[in-house]
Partner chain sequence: MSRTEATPGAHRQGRDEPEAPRRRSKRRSRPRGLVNTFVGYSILIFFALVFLYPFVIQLANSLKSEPDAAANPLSPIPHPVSFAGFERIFEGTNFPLWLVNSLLVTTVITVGRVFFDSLAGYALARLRFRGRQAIFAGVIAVMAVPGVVLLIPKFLVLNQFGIYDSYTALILPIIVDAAGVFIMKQFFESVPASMEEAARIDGASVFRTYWSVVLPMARPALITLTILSFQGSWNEFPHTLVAVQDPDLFTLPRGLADLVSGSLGAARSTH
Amino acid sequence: MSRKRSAVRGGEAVAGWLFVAPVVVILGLFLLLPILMALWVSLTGWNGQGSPFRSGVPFVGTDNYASLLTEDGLPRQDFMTSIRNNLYYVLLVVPIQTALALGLALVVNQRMLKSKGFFRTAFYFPSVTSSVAISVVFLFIFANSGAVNALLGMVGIQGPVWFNDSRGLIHILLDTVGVNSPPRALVDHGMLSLTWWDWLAGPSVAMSAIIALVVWTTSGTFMLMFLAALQNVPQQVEEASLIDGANRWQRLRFVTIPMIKPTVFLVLTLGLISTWHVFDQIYVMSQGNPAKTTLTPAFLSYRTAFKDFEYGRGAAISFVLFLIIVVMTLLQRWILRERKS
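The structure of the preceding chain alone is requested, in the form predicted on its own.
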């Protein structure tokens, strides 16, 4: 009897592998194999001519990674500039889009709200629209004579030259209060090829426009995730909190958010990953300008490989970016972990 059971289980295992074999083969050919090929390219000095696996391609080992992380020079300065820009991008986009998505989900989840389908569609519509098309529209909106500057002019504020001003928002705010020159201590010292004054510049106005675009286009998708989670919250729990005298803010903080914590973690993780490899908006709207204040690691990898023909260094940038995303995701998971009382 035991032999018969083991034979049946063995047959089920073989059948299972036969069913998943096509997917395994496809993932291996179109996902794992290209990653391994890119890893090899990152260890070479391939310039895009011929095959990267031919004998004449120079093997440089970790030199491409050293030029980004340890060796002083323009490649390291550009890479650290892109990291700084992306850090400000992440620190602004992820919290804003998460809060906005949760707020929209709370609005459309109200039982007394009429035309729920219309509002859900309207809030979600920007997420399914072409990012390239929306980026072009935003270029006109944030032009020197665009709608944003026109609205600012109506209230007596002179709008900035959005995609030509390379100053960071923090520098602009300091300039308005009379701090026209940086402190010497922040200029003479720094970290990783950038001075402290450069690290503390804040996002440029061009990056701020891109941040506004990304928040507007991504909040709808995360709204649907929050909406699905909110609809799974038992109504009895909210009714019990009302009986206990909890107000709206207390119900949100102590009842709703703890019960949708897995969705909050999912939204934060997806937002973190997507913001670290932002590319299409940068490519369409700024190409990393002005003065590299919108340069991001993903766009720098593309520019290094396909414009400067340094494919090894471009691949190295992508793998360093992958490592950053993994570390940041693990850190976020540790912060949001379940803590035992």
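Bear in mind that the values here come from a model prediction, so they are computed numbers and not experimental data. Note that the rigid core is defined as the largest set of C-alphas that superpose within 1.5 Å between two forms. Residue numbers count along the first chain shown, from 1. First, how it differs from the form predicted in complex with its partner chain.
- Taking 2 Å as the criterion, S115 does not count as shifted between these two forms: its C-alpha moves by less than this amount when the rigid core is aligned.
- The two forms, fitted on the rigid core, differ between these two forms by 2 Å or more at the CA of V179.
Having seen the form predicted on its own, I'd like the form predicted in complex with its partner chain now, please.
Only a single chain is listed, so you will not see partners or other molecules.
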């Protein structure tokens, strides 16, 4: 046995390493090594001139991180603004896309439905197209004389100038109920270089357009995930609840959703993580404008490094963002574990 085994398995160790070598070398050189290099750069004041590993590059320790987190100033104000923007973005995108994806999956999954294939393709179509191309499409749709404002005009609403409007949605809402000027208590006090009034602005009108775009593009993908899960729900379970007299809402709430719970959590997790990555759309549609209300940490990191040539601080922002994403992942894992027990 052992001889046959060694004959069949002969040379496997060498072959194994040869087989994985390309992947290991490339991921090592272009992923692991760069992360280590960036970690070094985030501790320096390198400005892009020459190599960051020359002796002349000033070593600044954790100054870059401090300027983002503990020292009052413009860098921290920008960074906290980007965090605020991304928080509102996450708060809106994740629930809306999850609900929309689940709703679409439930409708498309109905048995008596004709031409399911067409509808599934239609809903999935935006997911496969290039994020840059789709951002350009939405730039035109939300333009001043674009389709959205034309639609709003039909029902008698004067549409905003979407990508020049930095007013926060919560501020607009407060304005309509009569709070025209910010309360002094909120303006005079604040946290981390932003006043409470600024923290509570809500997503700006410009950000809302980007939120609409992202919900529109990602719902299709998540719909497919829900659809796969729904098709694994045995029909008998649903029929049993029908016989027990459960209405449509009760069936959804107490039968269907508990049956596809793992997928619901998967979609929420993926949403929670991917919404912190938003970059392409911001780059193409707004570049952080107007009034920094569409600035996100990912774009701020790019802009700080490649436009302001503050590579050290840019790298530091990347690492803080990475940390946020790791914490989000761990948090989700932890919540999942609590639910199970």
